[in-house]
Each structure stands twice: as C-alpha cells, then as structure tokens.
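Given next, in structure tokens, is a single chain: the form predicted on its own.
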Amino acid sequence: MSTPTEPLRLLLLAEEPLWAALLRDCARPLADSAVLLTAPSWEAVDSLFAHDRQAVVLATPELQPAVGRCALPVILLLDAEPDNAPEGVSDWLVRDQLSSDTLRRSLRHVRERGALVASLQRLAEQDPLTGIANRQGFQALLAARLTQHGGRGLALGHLDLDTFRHVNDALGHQGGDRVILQVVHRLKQLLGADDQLARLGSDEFALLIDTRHDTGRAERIAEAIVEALAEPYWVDGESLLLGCSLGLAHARAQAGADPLMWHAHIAMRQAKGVQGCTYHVFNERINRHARSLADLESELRRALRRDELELHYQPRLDLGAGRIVGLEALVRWRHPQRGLLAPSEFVPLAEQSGLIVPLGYWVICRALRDMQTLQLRGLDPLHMAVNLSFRQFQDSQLLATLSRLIVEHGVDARWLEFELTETAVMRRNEVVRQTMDALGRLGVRFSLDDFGTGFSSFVHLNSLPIALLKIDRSFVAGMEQREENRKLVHAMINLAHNLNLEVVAEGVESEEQMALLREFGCDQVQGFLVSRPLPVDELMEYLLEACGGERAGQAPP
C-alpha cells in the first residue's frame, strides 16, 4: 500500500474525539510512513479517496461505510471485542487493546491481504500461460471498448487452431504450451498498440482490432495472421504445421458485445470449411446460411418444447473419504443438425434473451427427477449441484416453483446445491442475500463457482450463506509446471478454510494435480481424472461400480 515517497493515509471516521487522540498517539512511531486524517463521513470525502490505493479507512460502527460503497480497506474501531467477526471489513481494533504495535500489525495484515486480493484479481483476468487477457478479462474489455466508441470502428477476430488436440497428444501438454506461446508471439507482432489479444480457451483466441482510422485494416491484419501462422512451429528440434481458422466481424452501432462475438464465431466456423490457414468475414447479406441470434433463439425455444436438451453429470470426489459425494448437472443441447452442443454455445444466448429462466427450471426439474431415479436404484443420495443464473434470482416465482418441484419429486432439499458465480452474487448484493436466505430455509445449500475469477468482492463473501467454493480450472491447470499457480491454489484453499468453507477444485486432469490438491488440504475434486460428464444411464453404471457394495453418499450436514 505505502511507498517510501508517499505515506499511507489513515482516514478516520469517528464522532468521538478520543479516537483521534488515541490513533494520533499510536501513529506517531510510524513517523513519515503514515498520516492521520479525519472526516465527518465517507460520503463527504468519497470523491477524494475513491481511487486512492494509498489509504485505509478507520471507522466506528455508526460511521462505517456501507458494504459495497467504499473500495478502500476498512478497519473497524470497537469499544469491546466482538462475539463474531464483523462483516465487510478487513480488520478491527479494540479501544483498550490499541497500541502502536497493534496498529502496525493491523496495517500490515490489511496490506498483505490487499496484495493477495489484487494478485488474484489480476490473474483472474489473465491467462496464466501467456499473460494476455483470458475470456473473463476480454469480455469486460470488449464491453468497455464498444461503449467507449459507440460500437463503431472496431473489428473482432475469433481465431481457432485446427487439430491442436493432436499436438497435445503427440508432444504432451508442455509441448502444446510452447506452441501456444509461439502463436501468441506471432500475433503480437502483427497487432498495434490500440489492438487487444486474448486467449478464450485452450486453442482459441480473440483479437480486437482498431479500425477507426482505416476501415480495411482488419482484413489486412487477417491476411498477415493466416500467412504468419502457416509457418512451421518448432518444438524440441521438431517442426510441425498447424491450420488455423479466423473469423472476422465488424462492430455495428449499438449492436452489443454478444452479437459481435457470435458473428465472429459464425465466421470462424465457416473458415473451418477450408483446409489450411484461412479467414472469413461475416456479412449478413452474403452469409445466408449463418444463423442469426434471432434464428438460434427460435430454435432454442423449440428445443425446450421438443425435449432436445439433456443433462450430463460430472461426479465430485471427496479426497478424504475417497468416494463420490456429489454431482454437477451440465446441460447439453442435442441439435438436429449441429449435433451435441456444449453450454458455451447456447447458454450466453439464453442469458441475453431471457430464455435462461425457463431453461433453468427445466434443468432443476430434470436434475430432481434424476436424483429420484438414482435413489430408486438403491443408491444413497448425493449432493446435486445446479448452476443458477442471476436472472432466476429476479424471477418472482423462483421460491414457489422450487418448493413445488421438490415436493413433487420427493427429494430432500438438503441434497440440492445451487452454484452461483461470484460476479452474479455481488450484483445487487442485498437482493441476492434475501433470495438465498429464503431458499436456504427450504434446506438448499449454495456453492460459489469459478472462485478466483471475480475476486474484487472477496471481502463480502462471508456475508452470504455459501457453504462451498469451487476453484476455477484455469488456476488448477498448469500447477505441475508453474509455481505461481501452486501458490495461488494453496492460498485460495487456506482462505476458504479460514471462512469455514469446503473447497472443490475443478478441471483436475492428472495424478500430479490430484496429489498437490490433497497436499494442500483440498476437500473435493472434479475433472476428467475422476470422470467426464456422463448421461444419467452411464452415470448409474459408474456409481454402482464406484460404490462396489459401499454407498457413494453421506448424511447431509
């Protein structure tokens, strides 16, 4: 927080003059490294301190800034030791225990915690291998750039490496990583200072190209990219060639980020129809076979009516007990023409169009039905985790509908778990809290999905009734090779345990990852090492074989 040339500003919010006198005495030994300032309220000075990273707020309970209103770390000043840890603060100090040493220790604690949170937040928006933006970071960046330029003067490229899976199979993941680093190096050399590059997935990239001063610039860059990526890659003295498919879409005024990403994706899929390295530009008049968002939305509505959706279940393994204790329900769309579609190919559209609400209810109903089926086959119940959209929180019928479905299927609500993203639960925090409390009274429990990808609001997590945290697969991947990943995962597990929360690590694919997570004290894991997502019939066989005479489940907490 503080630097040798800039003292740490201690902003005191307290009506009682005694606090100012006490803190002034305690801060005196800190010499020039800290300065004490006073203010009547946070609202009176928030415009001066809102973006000041060299400041800490010390406030009494009556003047404590409202949760979510103050971006600075808050140390609460109390007359007596509290029975429970205060919510929404970084630390607290008690009047009769206040001294220079306790103040110094508190400031050090706040600084170290702030540094960890800042590091996790930065890495949550950054691909750990390449250092460029990841999907979460790019989506925020794209939305900001479109707003900044009114949706004009930008082109989006969606790049996919063809047959990259074979590279990993032939060279191993370390060899695949080296190829990815070479790809990123070549792309960076072709992009300008006002362009952005992001890694959306294993072998998928997004390129945001500035065309404000040159409308044909995106096409020229696309030509240079397909030429550069057609050159051989070298790994351990071996050369290999990769194809690539690049889709380009030009932003339109007020069109928004989702349609732009969808159009770039469509163009990329069309480029895949040509072998080698090639690119395709999306044009609604020319691309008659490209499905618009409206077309796909209509198809998704029909899919809900025609029962084209299905659930696959990924088991969760308890590392201590060595048995399956939970399942995550993952929706799939068996499209008549396009085959089995992953959630990433239609759930964002459902979110945008509002179809996520009926889709969410379908998932809950099907998951409850399958829970009932598993019990009828003699299996003990398992925790069933279902992703719950923020839009469903806003549905007035959520509580009544869920109560009815639980009764209809004869399922103990204590086995039902809703997975929420951190980004969702930190929007309109009070609304989310009230809904979670109401659902909790039914017996439902909550887990936080993609832990670490929205860490800016971590200090508020202990105010929400969350029982379990899921560490995002982007942190678990590469733990074997990168010490930074190992330290981050270990730190997140310790932070969660300090809040008395269980931890599930996602995306576990190797025995080495499993061993590290067990060493770090992780509670549960899921990933291809345990099992791929399975249709309910295959899941039944898997569980019966995994039990081998024992029961997979355990008594609910």
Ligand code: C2E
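Residue numbers count along the first chain shown, from 1. In this text, the rigid core denotes the largest set of C-alpha atoms whose superposition between the two forms falls within 1.5 Å. Just so it is clear, the model here is predicted, and its values are computed rather than measured. Compared with the form predicted in complex with this ligand:
In the core-superposed comparison between the two forms, residue 175 has its Cα shifted by at least 2 Å. Once both forms are fitted on their core, the CA shift for residue 313 between the two forms remains under 2 Å. Comparing the forms between the two forms on their rigid core, the Cα displacement of residue 60 reaches 2 Å or more.
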Given for the second form:
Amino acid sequence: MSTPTEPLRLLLLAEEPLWAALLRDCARPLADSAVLLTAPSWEAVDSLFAHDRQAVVLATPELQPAVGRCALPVILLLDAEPDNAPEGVSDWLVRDQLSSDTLRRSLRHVRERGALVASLQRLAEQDPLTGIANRQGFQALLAARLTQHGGRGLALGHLDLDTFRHVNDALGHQGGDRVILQVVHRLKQLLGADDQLARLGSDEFALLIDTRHDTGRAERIAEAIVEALAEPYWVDGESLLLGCSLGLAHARAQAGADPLMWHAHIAMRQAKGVQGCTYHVFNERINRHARSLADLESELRRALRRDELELHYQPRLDLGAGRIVGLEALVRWRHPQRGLLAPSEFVPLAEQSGLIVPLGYWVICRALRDMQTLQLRGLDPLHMAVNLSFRQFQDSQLLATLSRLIVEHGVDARWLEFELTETAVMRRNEVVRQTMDALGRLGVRFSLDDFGTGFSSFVHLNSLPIALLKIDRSFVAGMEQREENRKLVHAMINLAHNLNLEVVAEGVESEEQMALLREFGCDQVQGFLVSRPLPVDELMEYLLEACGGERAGQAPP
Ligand code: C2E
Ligand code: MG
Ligand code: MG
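Now that the form predicted on its own has been shown, please provide the structure of the form predicted in complex with this ligand.
Next comes the full complex, and the chain you just saw is listed first.
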C-alpha cells in the first residue's frame, strides 16, 4: 500500500498519441507530486493498480472503464466541453483548456472528493455517540477479519446490558448516554490493538477478539469484562449497577459470518438466564438445547394466546388466629400433549426469553380476577401473593401496568402481595427499589421468598419495603431429624421478628413440623399439611368449609 507522500500515479488510457504528449507537458511542473504512466487498456490498469490508493485514471471516452467497474477515481478526457456532466467519473478535462493549472486543480478536486466519500462511508459505519463501529461497520469488519486468516483465530462476543432500559427511564437519555460511554471506556481498556469493538444497538455490543496466538484469550477477556462491567457506574454523583450478558463464539474455518453471529447470540441468550454479569461460551450442546428451548418458547407463546395456563392457589394458615389469611398463586401449564406442567418446567425458560413479562401479567390479571370472584361469593378478603421474577422488574411499564390492573379489577391493593426472591432484591438495583417503593405507596406488600437459599445481607434487608419473610421449605423439611435445622429455623424466625417482619414457613408437611414452628413463634405456615395448591373452584369449596360459612369482618393491616 502507498503512503500519502508517494507521488500520485496518473494512469493514462488514450488511443490518440496527442493526449500523451499534451499531458506530459502539463504534468511536467507537477513532477514532484505526480508521474504519468500510459496504459494499453483498462484491464491492464485494473490488474496492476486496482487497490492503489495513489492512482488516478485519465481516460478518453472510448477507453473509459464501465461505470461501477473501477474503484479508482476517473478523470475523463474530452475533445470539447460536454452538454451534461458525464456520469460515473470524478471530474473531466477538455483538450483546449488543458494546462498545468487545470490539471492540478482537477487532481486536487478528485482527491478532496475521495476524502469526502471516505469520511461519509466512515460516518455511515460509525456510532455517533461512542465513535466505535455501528452494526453496519461491524459487518464489514467481521467479513474482512474472516477472510484474512482463513476464518480462524477469532472469537466473537455478543454483549447485552440487562437493565439498560431502566437507566434511560430513570436518568433520561443523556444519563443513559453517559453510562454507555463508561461501558465503552471499560471495554476498550480490556481489548488489545488487534481486537475490535462495535455498538450493535442501544445496549448491545459486539467484540472481535484475536485468538491467533492465544486460544484461551477470549475467555479471559470475557471474564475480565463481566467483572469490570459489574462495577458501579457514576452519573451525577449517583451510582448504579447494571447486569450484563456476554455470549462468546469461536470462529471455525470457512463457517462464515452468519453462523458465528448466531452462535454468539445464542450463547448471550443463555447467559441472560443468569442474574448479574455472566458470560457463556457457545458449544453444540447449547445449540441443541437452544433449539429445543426455541421450540418450547414458541409453544409457550402459543399457550399464552390459547389460554393454556392455569393458576392454582395454596392457602396460608395463621397459627395464632387458626384461620386461612392468605393465598399464593402458583402458575401451571395445561400442555395439550404433556399434561399439567409445574412452573419449574417453563418459568426458567420464560425468564430467559423475556416471556415472563407477558406471562407475569397474565398471572396478575388472573389472580386479581379470582380475588374478585372470591369476594363476590361472600368470602372474607385474603392476602393474595403473586410470585414476581427479577426479569419483570426490567420491564419499564411494570409500575404503570400494575397500577392500571389494580384499578381495573376494583381490588384493594392492600390485599395484594408480591413474592420476590433474595437474588432479585439483593441486586441493590436502584430501579428495583424505586419500583418497590412506588408499589408500596399503592398499598401493595412484599415478601421475601425462599429465604435462606440466597445471600441476603441483613442490613440491606432492613432497608427494603418488605413485610414478610418466607422460610424456604428445605429448612423446614429437615427440622424433625436435624437439630441444626431446628436451630436455624428458630434463628430465622427471631431474626425476622427483630426486623419487624412476619414469618411464613413454607413446605410444612407434618404435624410435628407445625408444632415446632408454633413453639418457635412462627406467624404463618403454608404446605401440603394445610392444603396442596388448588384450582379456584376447589379452593372455593375448601375456603367455604374452612370458615364454615361464617364471616368475621377483616380489615387489611
Ligand atoms: P415458591 O414460590 O417457593 O412456591 C412454593 C412451591 O412449593 C410450590 O411449587 C408449591 O407447590 C410447593 N409446595 C408447597 N407446599 C409444599 C409442601 O408441603 N411440600 C412440598 N414438597 N412442596 C410444597 P410450584 O407450584 O411447583 O412452584 C415452584 C416455584 O415456581 C415457586 O416457588 C415459584 O418460585 C415459581 N412460580 C410459581 N408460579 C409462578 C409465577 O406465577 N411467576 C413466577 N415468576 N414464578 C412462579
Ligand atoms: Mg412463592
Ligand atoms: Mg418459596
């Protein structure tokens, strides 16, 4: 490749010898910056100079290369001033006006025009905010890299920020932009000179990682990236945390750009199923898994449309009052072929694919509707607990939609309760907390589900608007046999009471467990001993029997 200090090569294509003589005269004063070469045909020029950035073609109309066939700038040599500007050329020169000056001007014009076209091209391939390549630019980069080294020694990373929409909602787009700049800054510091970074969408990035000399490099960089991106971001003196999901795929010889991008995307989706910052490397097993997941995902989508989901309700017994005070809504899928499916068979998939958001709204709507039904049947109001997954907090419409649904169903929000798992609330995410506060102002209560299985910091626990703590059934299960479990459950109950929280023990199956829990001062129990989760009509019978048709007036706390 030539450097800009090299002289410009003027490649002359003309049958008439007169042109050569004329141009030689004109080019003489430019000898330092340009040399004139005569070429027999366009084909000859093309084979020798096609990629020469310092070459300009000067051609008469007979020998002019076909429009679009030539990457070099072309100056057309004409016998007389044309009526219209000739097409497909950078400039033209007319014989009787030809001089050193007109030649020099024309060459300068061609050069400036070339630079302009190049910078327009760059702009079209560049993300204006960060200055890194955009999706279009990335595709060009990737294609070039794949042809360079036979498609080997390269890994593609697909990075997606998990809660970025919240950032835009909370801080406005300018704040969001500043976070993106911080993300790009962190990424750049971890990449080498032979790696490339591109912004594919608002919160999506691609990384090309050079692994020619070090096959484990991509994984090490991925690890460093997830660690670096998990650090807090600072905007206007406030800190915030973001989750990120990174998928990695290693290029295979001759496999092409499309499969590579698809594989990195699948791996990224796999990483999405895990909270916080994580990366996954694509492999065939993930691929098969992804394919069966994709099938299940479209089935689940259909199930939502066809109303194949059901809610079953498990009653919660207050030990002090000796009566049912609440229900937990548990979703089921009545699969046309596979029968009734438990949430463990489809909720994780729904979380991974984002389907949990519409599914979650379906659950809330159905629970609100059934609350109304129970009330119309003359039953006392009961607390209705609905499980919320961390992904539902990523939906920026959560607060607005919930408020609307509560009003639409004419339900007193104080009877509604959301169960969150420790990992969901312990993300210290400001947005989760703000949404919880806002819902709390509507009267909604929160409980901490599966307590003991996560890693709550008690200090933090106290700072969240949580009213109840649900001890996971794995602790309750071993209580009769193991002294250690008894102590643990007792300690959890005391801890909750010290924090002014009510305690619910989950998975109570025996009288013995119930007696111990009563002894430890546990407030409520839920489990097969009281009742299995029931479809709404069975629940109705159960409740009518349990309260013996009597109704004591209850007011929400
Ligand atoms: P969870 O919220 O901890 O729900 C309690 C689970 O324990 C339920 O399982 C319930 O059937 C089961 N269970 C209750 N009592 C007993 C007992 O005495 N012994 C035993 N062995 N098990 C008992 P299920 O219905 O399979 O739900 C599993 C999990 O799926 C739930 O755990 C919850 O995390 C999730 N889930 C259920 N419905 C929804 C939903 O609508 N949305 C979301 N995001 N998650 C849901
Ligand atoms: Mg629950
Ligand atoms: Mg639970």
